[in-house]
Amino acid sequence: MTETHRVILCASGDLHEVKGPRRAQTLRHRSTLMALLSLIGTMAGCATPSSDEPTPEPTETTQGAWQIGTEIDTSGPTTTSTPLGLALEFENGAGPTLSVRAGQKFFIEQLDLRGAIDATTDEGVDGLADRGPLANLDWRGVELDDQEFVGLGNPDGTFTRRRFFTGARWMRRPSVMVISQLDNHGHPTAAPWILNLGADSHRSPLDTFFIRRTRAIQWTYDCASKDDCSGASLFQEEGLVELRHSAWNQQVRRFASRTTRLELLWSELPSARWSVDVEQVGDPGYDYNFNILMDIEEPTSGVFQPGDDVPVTLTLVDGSGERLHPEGSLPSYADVVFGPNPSGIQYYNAFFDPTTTFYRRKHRERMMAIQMIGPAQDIQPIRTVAPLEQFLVPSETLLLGTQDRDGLYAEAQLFPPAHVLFGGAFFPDSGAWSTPVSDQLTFHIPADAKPGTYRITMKARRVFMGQDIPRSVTKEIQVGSAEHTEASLPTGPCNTCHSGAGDLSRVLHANADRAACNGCHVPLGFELEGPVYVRTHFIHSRSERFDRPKDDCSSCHKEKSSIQRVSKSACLSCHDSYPASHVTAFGPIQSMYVGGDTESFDNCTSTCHQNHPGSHL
């Protein structure tokens, strides 16, 4: 083209080429055009939306403002002209019925889709490109990337072994992807939503998503050992694409009232058609968006004292302020999993939905939790391990940290409790997953607690009528003494790469405050990968989208002293290996995230490792 144009897809699908200077710059990539122009020849021919409500012209909300990570508020109330995030979710063709409020303007903010297929040989991947929703994927140069074992063993004394490949053509490559609102006839009613997925290997201003992952994991779930699957019979393999956190948040489209069911067509799959029935509700009872509220019953004087009891009671709304649950309860954990659970509140789901840090949707995770830490000078990383009885020990908080084994202190409660949420799990009989669950908790301040502010935070998700969202929330105390102290993080800044649609304040459970994490992630025995500088390391080691040298540690470390506390768990969080000299004095490398074992938590020297090669420290 030697003259700029701006392409507009029809709501039934034809390409229309309109010379002028608007929004070239979102075709600009050739590949990306050409995934779209693929599509497009897909579809139907373009004809006018059989909705009953007038094609709304090209306006500023509905097709030319798109800008790049426009800020998102997920806490004030609503109508249905408030553009709201959409989270989709397809498997092996289709998807779940989608409740949305009728008339609801939406974005799409997450899309999560799966194909799967059953294996009784172990042929890796291979199946996938054979047989199943996704064989016409091009599966070219798909290789094995890592593999770890669940933490915990199997009820019939076998483990399950879980292997992660990327590389796959399909996978580097950009593609896009266009969700149609159609209607009873298959017709549209209204002008889709166009997303660019990019690619694997960089992040370009043109992607829909701040988060692109894109992969294919092989499930063993009868190993005789964790070095043993020799015998194994029972495997699935599966295909994932996890799109989150729109940068074109103003793509916003309206359900037409026509609309009874939404379409995906994807450039890489182009003979396919992914569909998800839609029900609209005139009334659901509740508003979209969350908020925790946190009431903290304070002494007259404003400062706790060593040795005193901390009460919190929490209120969780929704964007209009109304109570999602009765006061002095929350719902039970049956309530939430099994329903009914129509306001939205979200449990821990990686029994039903296995999550994995950075290769498994660790955003369906939703676990409910609150933490006091501190005092704030002194938060750092605990690495000491927390054991699996602990969370099956009836108690009504746990204590992760203290001050003489770790330097701080750190109390922690999950909802619902630990030991209701995990004792249901392995003992299913037992009715513990029926337990009333308490909107009030009490912490503990430890009689050595050294004076100054300590942080309480809060993380939950709701679940509702197509939104889906995190929320944390903090609160200050101060304790011994009303001279408030700060944290002093030796990392940063994140928001060098974390703006826009990847804010720390949208992504993972919308925290911006690093130093309110450090309570909940701690090693856990049953989930070794759980403090911040682990999943950190191990994930942007990873994603070949994070765009700086692996090896400089000063594009995230501020000082020298803060790379040199040595350990598996440091080192092996970010290197997949490790020299033979070490594999002899260490051991051979067991874990693709800390390493080893518990051992991998200890500090291995004072004396090696004093500078790290390209590091910039």
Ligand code: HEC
Given for the second form:
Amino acid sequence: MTETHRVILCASGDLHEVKGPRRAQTLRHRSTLMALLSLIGTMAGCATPSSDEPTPEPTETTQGAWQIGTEIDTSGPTTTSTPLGLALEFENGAGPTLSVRAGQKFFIEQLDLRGAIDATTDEGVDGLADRGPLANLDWRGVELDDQEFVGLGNPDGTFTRRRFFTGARWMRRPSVMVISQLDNHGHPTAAPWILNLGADSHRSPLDTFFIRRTRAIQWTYDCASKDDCSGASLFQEEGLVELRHSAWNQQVRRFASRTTRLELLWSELPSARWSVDVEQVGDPGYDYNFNILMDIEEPTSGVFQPGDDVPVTLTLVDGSGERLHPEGSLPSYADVVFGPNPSGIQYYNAFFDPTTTFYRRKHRERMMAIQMIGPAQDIQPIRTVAPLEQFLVPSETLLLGTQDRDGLYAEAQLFPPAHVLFGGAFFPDSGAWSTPVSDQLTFHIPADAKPGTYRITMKARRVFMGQDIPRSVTKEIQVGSAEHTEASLPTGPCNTCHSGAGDLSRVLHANADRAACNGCHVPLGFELEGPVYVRTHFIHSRSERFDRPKDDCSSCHKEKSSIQRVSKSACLSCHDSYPASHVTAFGPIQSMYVGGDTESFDNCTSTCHQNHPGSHL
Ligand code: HEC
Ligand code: HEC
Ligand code: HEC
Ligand code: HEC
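Next, report the structure of the form predicted in complex with heme C (HEC); the form predicted alone has already been given.
Okay, now the whole complex, with that chain kicking things off.
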């Protein structure tokens, strides 16, 4: 019996045990299985490992391959036998060479697939069905969902429009991918990974991944204004698949010594064989996994006073505790984006691979940042827009929340600091991107700071030898008083859905501490959708995988008062239209995220909309 057959039998054994709404689910399981079987049909015979090298450790397939359980430690030391999450990338049929530690065990934790074509006319995304690598997908039913211009104009005075399409049949129906390890001759060297993608139209307990997003995006790069793209002739159309955070059915496979290539087969694109070259490295110089050590220099009393500085030193380490950078400095921006960057520390990457909340590759934005916020008992959203200019003045930290204006203090710093990062982008000849980056920074407690517990939270990402992992850490300090204070959040708990593979400690920035979000998440002049409430409303309202009635605010809100601060950004982050009377009074809808411009954060009424139909509050 081939490895492939064994896996299928194993899988169908598990299928029967799954509980849940019966009839619909059985049908869905069956359609997934059909997809799987038809895909195996197209692979016919090719999954038999060649006889001269036995499949490594067959017991993994028979016993532990379909592990139930999603606890994944991405911070400790590893060996080649520690199962690690593999991040794969395929673009237009191929992908960058994948370097991994030789003989490492992996399950698939993340997969990004993209196919793109250029166009000179405005054909929506119809070109994708005509030509290019995704032409054989079933594009019937694809439709425009949302559109949004890039916040900043282009250097030549034009504007970039993004249009987001969903609903194609290939997106809405269940499909399966198989990733095989192949040798130089194209022969399989090990049992494949089989990924059950599920469907955009619903979430199923059988899905391999918690996050599963498929879209098509039309880019128009030369619009005369934000109202007029009629004369445009520079277009790109792309199809995207984003899969992240594998769930109950992780399959652990070891890289066989003869593997030199990975091949992807997909039931929606049966004729295509996309592949990436694999390079196995005996001793990569660092361990896998990632940790951030934060050292805060405290006063001897243990309590900071208003007006004090807070010196912080950061050390980024691998799972074995080895430094990823020399003491005193982090890599320069140029080192990280152009190399060499052997340790895999990441910085903001959206200059090179644009990102859009929910719709495109936010996990690949990879900003390294740190925030301080407090006092904890006053934590709430910050609604003051931080203008672009604030990111260009040569100040290391950004003051984003003030006591009198926002009801709390928040200060943040980017790595490299904002003026270096954005200065280098706007003025490439300035050499800013080659500036050394310090591993130390200083927060400044304002003179009017209220007493209580303040929190410092750092987020970063490491991409190393096939592993792409986020890390967030939080430390508390006391200001003005030794008495510990806590945030009282009017929303949550989120773990009704965000558990297992979708746990907030695992997805996104690996941060389950929702009192540690709002210092970074303020509206930005060039990205108004900063606040967490805007993003949370937007992502869940757009996703059909959010399996609750969308007008039932009580899925996330604990009390009625928490839905009473009415603003364009709070309501139009879910709604994409409002009545004609509102258009007259408040203006037409301009943004899919926040409704309007900077006025979107103003409280527009305290008498209307003090509850929501269907809210259960
Ligand atoms: C240290 C700064 C920082 C903190 C703290 C932080 N974020 Fe973020 N967040 C970012 C940045 C920067 C991005 C853009 C993507 C990236 O670079 O990771 C982002 C992206 C997001 C997105 C967009 C995801 C998508 O798929 O479009 C959401 C939602 C989000 N954050 C929610 C949260 C929540 C909830 C918390 C608290 C539990 C939080 N963030 C804490 C900086 C932060
Ligand atoms: C009814 C289930 C449900 C509840 C309740 C829920 N979520 Fe989600 N959440 C989801 C699903 C499903 C997704 C994935 C959506 C998609 O990608 O299509 C998601 C996605 C997210 C993401 C994006 C993660 C990423 O990597 O891009 C964030 C952040 C998030 N949720 C935060 C929250 C917070 C905070 C709460 C509580 C205030 C919450 N969610 C409550 C189901 C839920
Ligand atoms: C998926 C989770 C989720 C659902 C569902 C949800 N909200 Fe929210 N909402 C949030 C979170 C989280 C915050 C607060 C974020 C924070 O503290 O930064 C919030 C904040 C708000 C705010 C306050 C904005 C501000 O300026 O402070 C309003 C108003 C609001 N929600 C309205 C609603 C209404 C009305 C509904 C139901 C129709 C709803 N929300 C459903 C997650 C959700
Ligand atoms: C989490 C998503 C979400 C948020 C946030 C949200 N709504 Fe809704 N709202 C819905 C859904 C879903 C419905 C029911 C379907 C529909 O009419 O679109 C609805 C219905 C309504 C209706 C009834 C429409 C009708 O024709 O019966 C009104 C009025 C409304 N919302 C106003 C608001 C206002 C004002 C806010 C901000 C305070 C808001 N909504 C925030 C999701 C949301």
